[in-house]
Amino acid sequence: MIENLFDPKLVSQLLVSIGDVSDVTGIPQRKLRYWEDKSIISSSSTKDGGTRKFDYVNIKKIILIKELLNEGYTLDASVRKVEERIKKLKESFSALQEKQI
């Protein structure tokens, strides 16, 4: 059932630290440092250490533009894609809950 392969509780919850993203993606620590000082993702910081930790849409950002990147596409062409995708989705999800209301 495809409502047991996503829950959005435990999705709202989620964070994880750059070091297991790092792992994860296959993207070096330092570079996803590189995108959050650019504001192309962002991170909460934990208060015992300062720790870097991404949310889901965060990690599903990364995600889609190492998939660009790997495909020929530049970061700013990536990140530009990513961000028009991510948009869609708001106002699909958007139109969707007006209805329903």
The other form holds:
Protein chains: 2
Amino acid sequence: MIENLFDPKLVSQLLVSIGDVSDVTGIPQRKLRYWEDKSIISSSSTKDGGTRKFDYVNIKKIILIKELLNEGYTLDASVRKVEERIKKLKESFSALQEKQI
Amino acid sequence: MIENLFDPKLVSQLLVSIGDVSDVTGIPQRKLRYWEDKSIISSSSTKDGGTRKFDYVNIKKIILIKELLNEGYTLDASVRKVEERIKKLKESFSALQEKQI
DNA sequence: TAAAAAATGTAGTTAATTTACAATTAAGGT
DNA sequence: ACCTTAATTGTAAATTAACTACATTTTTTA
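Same protein, different state: after the form predicted on its own, show the form predicted together with the DNA.
Whole complex next, starting from this chain.
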């Protein structure tokens, strides 16, 4: 049932602009660019001057980092803690996509 | 397990520009605007001149319509056939969001 | 073949984002 | 207190992406 709902292949293809990511996460655009500069998150901005687009995993990552920041962790510490979860998230993600449900 | 993967609340908040929807679905931007004019799909373009943003359900709808068009259905017929599936999709969607998983 | 449906072309305009500078504020160590 | 590094913020000018509002073309159907 849920398989019909969320097509993981489709979800993973959804790209969201920085303005909309900012709206959804509550993190200012300026900060998102800063985090990308520091390689904390990544977007599909193709060096040669396009616009940044964020995928589901990166948006989820931003939200998780924000939560840890709110708890009082430093940025680096937050990122370290989030990395492991994101790693698993990515794995399950590609596993699901393989399955071709 | 899957609950951790796809946060339905988050997925439903992802908004995608017309250019990216076009890339993902293979439907030209011009046609997407035409379909919206005909109320086949909808976007969050706030009349007062912003840019169109499509959500997951509408993107899924576009893909389903495209498939039926390829099978030879007329646009109207395709839409009619898709509506029922989309209705269920939306229901499950909000049900999941309520659950707050 | 006439009418309606479906799709397309494009010019001029507006919205959203980019980069690349610099400046500011906060936190941690001695 | 002072210094250093981390973290964040401000913004102008340029660029990219999308918009509307026309009109036109192609396809389908009665």
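Numbering follows the first chain given and starts at 1. By rigid core we mean the largest C-alpha set that fits within 1.5 Å across both forms. All values reported here derive from a predicted model rather than from experimental measurement.
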property	result
Core-superposed C-alpha of Ala77 shifting 2 Å or more between the two forms	no
Core-superposed comparison between the two forms, Asp23 Cα displacement 2 Å or beyond	no
